[in-house]
Structures are given as C-alpha cells and as structure tokens.
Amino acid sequence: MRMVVAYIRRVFKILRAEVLVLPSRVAVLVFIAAVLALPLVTQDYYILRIMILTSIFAILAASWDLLSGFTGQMNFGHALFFGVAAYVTALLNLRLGLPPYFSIPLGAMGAVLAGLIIGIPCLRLKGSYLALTTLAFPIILMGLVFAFPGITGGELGLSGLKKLTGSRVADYYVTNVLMLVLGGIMWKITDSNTGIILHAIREDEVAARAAGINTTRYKLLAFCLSGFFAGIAGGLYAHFMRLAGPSTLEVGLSFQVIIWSVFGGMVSIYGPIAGVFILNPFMEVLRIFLDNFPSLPEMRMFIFAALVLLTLRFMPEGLIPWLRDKVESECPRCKVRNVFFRRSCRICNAEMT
C-alpha cells in the first residue's frame, strides 16, 4: 500500500513539475482525457464512427510527418502504405482466417516491405523528382489491383472481414488507445538521437554525410518506420470498415494526409494528429449543416479549401505551432519553453525577452 501511495505521489509530482507548467502540455493532457472519456458521455454510433475513423487517419497523418516532415523525403504516395496494409490484412483474414490481432501487425509488415521497395530506388532522388516518383507507386499498385481481380477483388475490393472487436465502444477504445500510444512512440522517436539525425538529413544531407552519418540507412529507416505506422492504420481501417478496396490507394487520400499535416503543423507529430481531429469532424458537422439547405450549391469543399488557405496564409507553420508560440516563449539561454507571461526562465532564471 505504501508503494502505491508513493507511486501516486511521484506521478502528481511529475505532473506538477513537468506537465502543468506549460499550456501545451496541459492541452495534451486534456485531449487525452477527453478522448478516453467520450464514450462515457455518448455512445451514439455515428459519433463514435467518426471519431474512430479520425483516430485511424491521425495515425496515418503522423506517420507521413515522420517521413516527410522530419526527414524531408517528400512522399506524395503515402496511401500506398495504407492500401498495401489494408489488402494484406484482408487477404490474411479472409484466406487464412487470422484474427485482427495477427492480421493487422502482419499487414503493417507488408507496408514495411513496401517502404523498402519504394525507398531503395528513391534514395538518390530529391525534391520534386522524389515526390513525383512516390506518387507513381500507388497508381501502379491500383493498376495491379484491377489486373488481378481474382486475388484483389477488382473494383469491388475484398469485403466480409471480421469485425475489429465485438462492439462499437470497444472499437473506439482500441483505435484511440493505439492512436495515443503510436503517436507517443513516433514523438519519442523524433525526440531521440534518431530524430536529431533525421533533422540533420532534412536540413543538409551533404553535411550530415560529411559528419559520418550513414544517410542511406537512416532514410531507409524513415521509410520503413513510416510504412509500419501507416500500415497499422491501414489494417485498423480494413477491419473496422470490413473492406479493403481501391479507395485505400487513391491519390486523393495521399493529398488529404498532406493537407491534414500542413494544417496542423509539420515536424511535430502532434500537429498532424490535431489537424485530423479538427478538420475531419469539422467536415462532417459542415456536411450535416449544409444538408439542411438543399437549395445551396455544394459549399463544403469550398469552405474547407478557404479554411486551409487562410491558415497557410496567416499561420505558415501550421495551426498548432502558431497557437503554441502565442502562449509559450523560449528561453534565449537554455532554450527551455516557458509560459508567455514569465519574466524569468523556470530552469536557469535567465531574463525572458
């Protein structure tokens, strides 16, 4: 009992000293609590469905940021990882009868293999050449899907997969807890020595190579890690929707991921997650609202585009970094972030300017 009390005190001490001192960390804590508490407030099937899909797409967007945001390897075909994992998961479930907790990780490994297949020929490409090359891969795979309908189901895809769990609430907790855990893992990767190396490759690959960094190995690692996390999202999507079809490979999905990430804020992991959780429910609410006015033309995509353009115009680094810079400031001496109204740094007591 004493150990439990000591552990609880330690947790509260960490919360008070490390979390509650910065608005951004408090916001993350509130977000996690809200996500976990939503089914206690409502168990409406439609709301839970929207939030389940939002959490799946949040994993996908964060995985894109891990590759393109941190490493600078601009990927316009990120839907490839999502689609490959969805099809591999579906085939393993339908043909071999594997349950979701086996088929989803194996589908993610299929996406890792796809990351290797893409990464190796793309290692020497940069900029627009790399972006256009990665854009071609999901288009090629979609052609193969239509060419072998006996295996892939053709235009109809593969349907009839086992449900993710037995209930909608359980689906919600599985997807959202995985989103929080995988998001934390991706953030931790970018905050480690590996993340520093990925930053260095993005800023100046020649200088990184001159410093003795094997940039080829780390770029391949970025492709594989990004593919794995996107593959988890693809497997979750396939089992939740009970379908793996050509829509999982569409070019539009790749660009949607980029929009979510740029809107929320690249090179942060939490920015793309926040972008998905803002834009995806917003679009659903907007659709319901506009359905009440059938005389109006289709304005949903116009409003969506205007919102994104205004954000990019006035917040070029993304919404979340812009908000964070408004409520926090960086110490000029030790580079630790402090709440904006502090006159001295909470770590080194240097004067805040």
Second form
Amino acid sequence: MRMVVAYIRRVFKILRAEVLVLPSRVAVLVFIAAVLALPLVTQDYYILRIMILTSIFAILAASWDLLSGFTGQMNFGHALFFGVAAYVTALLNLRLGLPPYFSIPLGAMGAVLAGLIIGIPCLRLKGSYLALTTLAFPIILMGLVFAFPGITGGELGLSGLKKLTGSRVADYYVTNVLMLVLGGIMWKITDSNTGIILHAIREDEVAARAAGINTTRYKLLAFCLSGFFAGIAGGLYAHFMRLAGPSTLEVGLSFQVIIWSVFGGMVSIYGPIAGVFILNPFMEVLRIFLDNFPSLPEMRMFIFAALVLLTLRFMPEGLIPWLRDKVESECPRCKVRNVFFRRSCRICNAEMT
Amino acid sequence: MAQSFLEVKNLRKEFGGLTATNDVTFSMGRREIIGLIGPNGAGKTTLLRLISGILKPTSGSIKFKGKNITGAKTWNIVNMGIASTFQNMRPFRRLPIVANVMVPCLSPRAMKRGEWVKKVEAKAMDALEFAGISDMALEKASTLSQGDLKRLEVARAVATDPELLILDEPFGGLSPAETELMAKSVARLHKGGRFGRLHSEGPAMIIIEHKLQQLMKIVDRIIVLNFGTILADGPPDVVVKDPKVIEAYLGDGGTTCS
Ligand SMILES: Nc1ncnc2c1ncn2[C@@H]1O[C@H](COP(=O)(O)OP(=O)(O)OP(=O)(O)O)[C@@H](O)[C@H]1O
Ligand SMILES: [Mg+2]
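Since the structure above is the form predicted alone, I would like to see how the form predicted together with the partner chain looks, so please show that one next.
Expanding to the full complex; the earlier chain stays at the top.
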C-alpha cells in the first residue's frame, strides 16, 4: 500500500515538473486522455467509426512525415504502402486464415518488401523526378490489381475479412492505442541520434556524407520504418472495413496524406497526427451538414481546399507549430521552451525577452 | 616520401571540355602539413573533392595507406580517416551548432575512436571547444557569421578524428586576429595531443589558402597548382622564389599580397 502511494506521488511529481510546465505537453496529455475517454462519453456507432478511421489515417500521416518530412524525400505515392499492406493482409486472412495480429504485421512487412523492390532504384533520384516516380507506382500497382482479378478481386477488391475484434469499442481501443503507441515510437525515433542524422540528410545530404554518414543506409532505414508503419495502418484498415479494394491505392489518398501533414505541420510527427484528427472529423461533419443541400455536390472538396490553403497562407509552417509558437517561447540563453507569460526561463533563470 | 601515406597519381578531372585537374601527381607522409595554393580556378577545390570522394576522377588513382580509394564512397573515405571541409560552408542550417557536430560524431569512425566518451553530445562539445565556438553550441547554424561557419566546418571535420585533414580556405572570411587564432589551433592540432576529451594523434594536413603569409608560418611544404597542373612543389621559402610561381600569380592579378 505504501509503495503504491509513493508511486502515485512520484507520478504526480513528474507530472508537475515535466508536463504541466509546458502548454504543448499539457495538450499531448489532454489529447491522450480524450482519445482514451471518448467511448466513456459516447458509444455511437457512427462516431466511433469516424474516430477509428481517423486514428488509422493518423498512423499513415505520421509515417509519411517520418520519411518525407525528416529525410526530405518527397513521397507522393505513400498509398503504395497502405494499399499493398491492405491487400497482403486480406490475402493472408482470407487464404491462410491468419488472425489480425499476424496478418497485419505480415502485411506491413509485405508492404516494406514491395516498397524496397520498387524503391531501391529510386534512391538515386531527387526532387521532381523522385516525386513523379513515387506518384506513378501506386497507379502501376492499381493496374496490376485490375489485371489479375482472380487474386485481387479486381474492381470490387477482397472482402469478407475477419473483423478486427468482436466489438466496435474494442476496435476503437485497438486502433487508437496503436496510434498512440506507434506515434510515440515514431516521435522517439526522430528525437534520437538517428533523428539528428535524418535531419542532416534533409538539410544537406552531401555534407552528411562528408561527415562519415552512410546516407543511403539511413534513407533506406527511414523508408522501411515508414513503410512498415504505413503498412500497419493499411492492415488495420483492411480488417476494420473487412475489405481491401483499389481505393487503398488511389492517388487521392496519397495526396490526402500530404495535405493532412502539411496542414498539421511537417517534420514533427505530432503535427500530421493533429492534422488528421482535425481535418478528418471536420470533413465528416461537413458531409452531414452539406447533405441537407443536395444541390451543392462539389462544395465539400472546395471548402476543404480553401480551408487548407488559407491555413497555409497564414501559417506556412502548419497549424501546430504556429500554435506552439504562440503559447511558448524559447529561452534566448539555453533554448529551452517556456510558457509565453514567464518572465524568466524555468531552467536557467535567464530573462525572457 | 618513403612511406606511402597518401599517393595521388595522374589524377585528372574534366568538366565537359574543361580540365580542372590535369594529371596531378604527388604523395605525402603521415606527419606532413602541406599548403595547397594557386590562383582562382586552379583546381584546388576540385583536387580536394576528388580525394574526399565527392567527385569521381576522369582518370588516375588515389591511394591512402596503401589502399586504393579512387572513386570510393565519401562516407567510407571519411571513416578510413580522411576528413575535409567545404570552401563554401555547408552547415545543416536548421539544426543547432552542437547537432551539426553530433552528425560526424555519430559516424562509425568517431563512435569507435572515442568509446570512452559515453555522450555523443559531449564529444561534439569538445570539437566545438577546439574550434572556439562552444559558447554558441545551442544557436541555429543559420544565425552564424561567415567566420563562425568556417569554424563550424573545422569542428565537423575534426570530430571524426581524422588521420588526414584537408581544409579548404580555413582562414577565408576571418579577421586578422581570428586568422591568427585559427592558424594556431590548426598548428596545435597537427602536433597532436589532448583537446578536452578528444585525443588526437595529430593528423597530416593539406591546407588550401589564399592568405599566404599566415599559411607559410604553419606548413612545411607547398604545392602550387595552376590550370590544373602542379607548377611547383617544395619548402615554402624555395617555392615563393620560383619564377614560374611568381609569374602565375602576377598573371592572375597578384593574389599573393593578402
Ligand atoms: N562542378 C563543376 N562543374 C563544372 N565546372 C567546375 C565544377 N567545379 C569546378 N569547376 C571548374 O573547374 C575549375 C577549377 O575549380 P576549383 O573550384 O577547383 O578552383 P579553386 O582552385 O578551388 O579556385 P578558388 O581559389 O576560387 O576556390 C574552375 O574553372 C571551375 O569553374
Ligand atoms: Mg576552391
């Protein structure tokens, strides 16, 4: 009993010293709590469905940031990982009867493998060549899907996968907790020494090589990790929707990922996650709202585009970094972040200007 | 040179129709410190980039400690012990200075060499200390002055603990006082010893410079490059009196006077 009390005390002490001092950390804590508590507030079938898809897309967007945001290799075909994983997961489940906890990780590995076969020749490409090539691959794969309907189900896709779990609330917790854990892992990777090397590669690849870094290896590492996480998202999607269809490879999805990330704030992992959690539910609300006006079919995409463009016009770094700069400022001496209203730095006591 | 530490043979690099280095041949010993001079466009930087593997030669060969490194990958060459700086500084702009230097500290060579220093950050700080910019460790590289960027270049190169260090105009953009300081640190590094937790055996050096006066004080051999060919090679006092060298420099408008 005393140990439990001591433990709780310690947690509170850490909370007070490390979390409550910074708005951004409080925001993360609130976000985690809200995600975990949502089913206690509502178990509405439709709302949970939206939030499950949101968490799956959040994993996808964060994984894009890990590759494109951090190493600077713009991937315009991120749906490739998502789609391949969805199909492989579906095949493993339907043909071999593997349960989700095997079919999804294996599907993700399949996505990495496919990515490698296609991606290794691309490693030398840069800039717009890389962008165009990455854009093309999911489209080529979509052609393959239609060419072999016996295996892929053609236009209809593969349906009838086993459910992710037995209930919608359980589905919600599986996808959302995975989103939090994988998001945490990705953030930790980028916050480590490996993260510094990825930053360096984006800033100046030649200079990184001249510093003795095997940049090819690190780019490949980022590629594989990113593909794996995106693949997990694809597998979750297939099992949740009980369907793997050509829409998982669509160009639209690849662009959606980029829009979410750029809107939320690239090169941060949390930015893209926030971007999805804001934009995806917003789009659904908009859909419901606009359904009252059936004469305006194209308004939804228009409003969406206008919103994103306006945001970027006034917050070029994305929404979250912009907000963060509003509520936190950097100590001029030790560069630690502080709440904006502090007069002196919480670490080094230097005067904040 | 009895021992073949670095052997460059008939090294040639052509950019389209332009021959930047024209069959350059020289060798140097483990303890040497060489000044590489020549008028603008003589091919000095090109020669450096060929040795560091950033450029692949059209023909010719480079041997380092008996191994052929012609056309090898830049990172492999660095990890074998050849570090170099960029004349037109290439920092990782959006990273803090200390992170800039942590990158070379994370190279396999640096990790193996300074195993006793647990924290990569501490290693990076030692290199910054050596270059004299440790007080700016947390500033973003984009905020540095030209002179400090030069020092950052040197810090990054030193961080891999090289056996051969090639500096491209390390005094460029520095004030006379700063130049003096940089020259002193470079000479001190060449002798070897302890710099914080950084223990250096003292790398051999090739220094590309236009500021000849300061260069002459620290080097014991000078190679003069002109139009991609070696014009002269010998002790500083002999080379500066060479009529061919004087002519090349006067023809270029007298860059010697700096
Ligand atoms: N990447 C390149 N492509 C084409 N030409 C190049 C390239 N790099 C260098 N050159 C040319 O090769 C010649 C040698 O250039 P280099 O940079 O080696 O001269 P340098 O001796 O370092 O001159 P400086 O003292 O001005 O630094 C120059 O004529 C230059 O224009
Ligand atoms: Mg040059």
